[in-house]
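Okay, so here's just one chain, in structure tokens, the form predicted on its own.
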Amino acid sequence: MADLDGAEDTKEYHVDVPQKTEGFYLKGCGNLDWGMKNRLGRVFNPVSGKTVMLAFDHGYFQGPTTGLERVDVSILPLEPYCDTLMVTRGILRSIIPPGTQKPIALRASGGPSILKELSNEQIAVDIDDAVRLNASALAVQVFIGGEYETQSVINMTRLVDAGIRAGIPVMAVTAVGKELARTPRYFRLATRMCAELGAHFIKTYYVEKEFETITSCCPVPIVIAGGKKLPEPDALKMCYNAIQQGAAGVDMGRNIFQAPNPVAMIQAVRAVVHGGETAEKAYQMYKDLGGT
């Protein structure tokens, strides 16, 4: 293929030129149906245009990971402070109170455990069940460069097709295996592929170098994954830098529920994402709220 043979690297990202979106406040979402916009309007705050998603779906392949041994004890106290709950249907039905007004980003892919090849996932939730659960978004893992890359991409496109019929947006989650380098070039490829094939917003990792090029050349909103547990000041700095460089929010798990004071941490993250606070001021807020 021509693009693999002597092609120049991309360079014109126009990071200083915001993408225009007519008719809606979220990037690339102006032409979606009313139901899609309504659900996205629950996930992303209409005032700030951003979201603090609380991810605690790790058990679908990791089991009771640290901090999620008892979801009812560790996660329910955090529910008032997030914008969206990212959860599996099993935990949703067994633990989350039906009276919650928080939108649900429903984990919709699965299959292998940490004992097997993780990229060998399938769609694991029927769209009818997502409708019964009143999901505001569906989350699917996409393994660009992984052993089962094509399968995971087709999982995403089939879920997008089903979501369009039901009016439920799909978030593609760009998974990175141990053998793949977490470079700006890789994430530009992964996020753009997901957007081109129909994902309505994308979860990806933050990289310190050229992250603004990733958000600039992706035509739909990007939220960052929290990734591995970091010291609280570093996690807040990552949030701040990502927002300043074009991210539309965060989807954090371990950097919140594994913090010494998770309630203080999620409030500090909110201050960065929605309030525009610096990482330093947010960390001071964390300490003032009892985070030390």
The other form holds:
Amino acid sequence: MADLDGAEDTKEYHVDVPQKTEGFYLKGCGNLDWGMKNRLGRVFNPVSGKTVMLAFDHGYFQGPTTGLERVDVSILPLEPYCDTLMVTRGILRSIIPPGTQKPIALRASGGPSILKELSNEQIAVDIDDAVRLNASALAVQVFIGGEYETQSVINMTRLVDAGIRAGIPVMAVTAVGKELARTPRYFRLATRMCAELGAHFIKTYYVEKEFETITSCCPVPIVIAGGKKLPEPDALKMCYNAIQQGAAGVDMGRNIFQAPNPVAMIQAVRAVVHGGETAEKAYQMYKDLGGT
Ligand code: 5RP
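Could you switch over to the form predicted in complex with ribulose-5-phosphate (5RP), since the one displayed so far is the form predicted on its own?
Then the entire complex follows, led off by the chain already shown.
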């Protein structure tokens, strides 16, 4: 009713101000739909374009691995310092407070335990439940060269199709069986295959040689897994090198939650990822924050 009372003259149409058309800051993601970009924008910091994802989904095939015996005790204190929580729906519903403002990367594949052939995974979450849990990303293992290579690739493509319907991006995790060599050539193949088949971002391992060729020929963002526990200076050096060589962040578990001081370690990792801090300065920061 307010517009009928003669207020027409006070309207401002700004006819001489062109509407801004903003690009999108994440590599290869400019043509995605609004909901996808909004969710990716929760995972990847819009200022740095990077992310510190905290991975603690290991129990989905390993059970209560070292550092994750009690997720409420070991992981909840780290929540304020990460950008994204990578978690199974079981731990999410049982332990993570629903009031968290952190985006959720939901583990969406599973099946075999460490006692069996790990590549024999299937999709383990319905897209409806991912929506119900307000997931900002779905994570699926892809075993290129593994015994169940095709099955794991199809898990990924099915999740991508479901994710596109719901507006939820999919992170492909390039899993490497014990029998495969972790070479740059292997990771170029695995990451590129995942991107070509629709993954919106990729998690892969850092390699000392030619990592920049892996990031350069993958058309979507790459985050690195931490892998097995390293001495803290080496883990920070790996983060630094990966960021300098084109990684868009880390999705790190054991090198954070198995550190002597996990709260100090995650802050040191943040300094490298978001602040471009050197490994040496970040390690000093770790010690200053009480790390040993
Ligand atoms: C399982 C995963 C894990 O989340 C992730 O790799 C574990 O992180 P980290 O290697 O840093 O402990 O994807 O395959």
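Superpose the two forms; the largest set of C-alphas matching within 1.5 Å is the rigid core. Because the structure is predicted, anything quoted here is derived from the model rather than measured. Residue numbers count along the first chain shown, from 1.
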Note yes or no: does the Cα of residue 19 move by 2 Å or more between the two forms after the core is superposed? yes
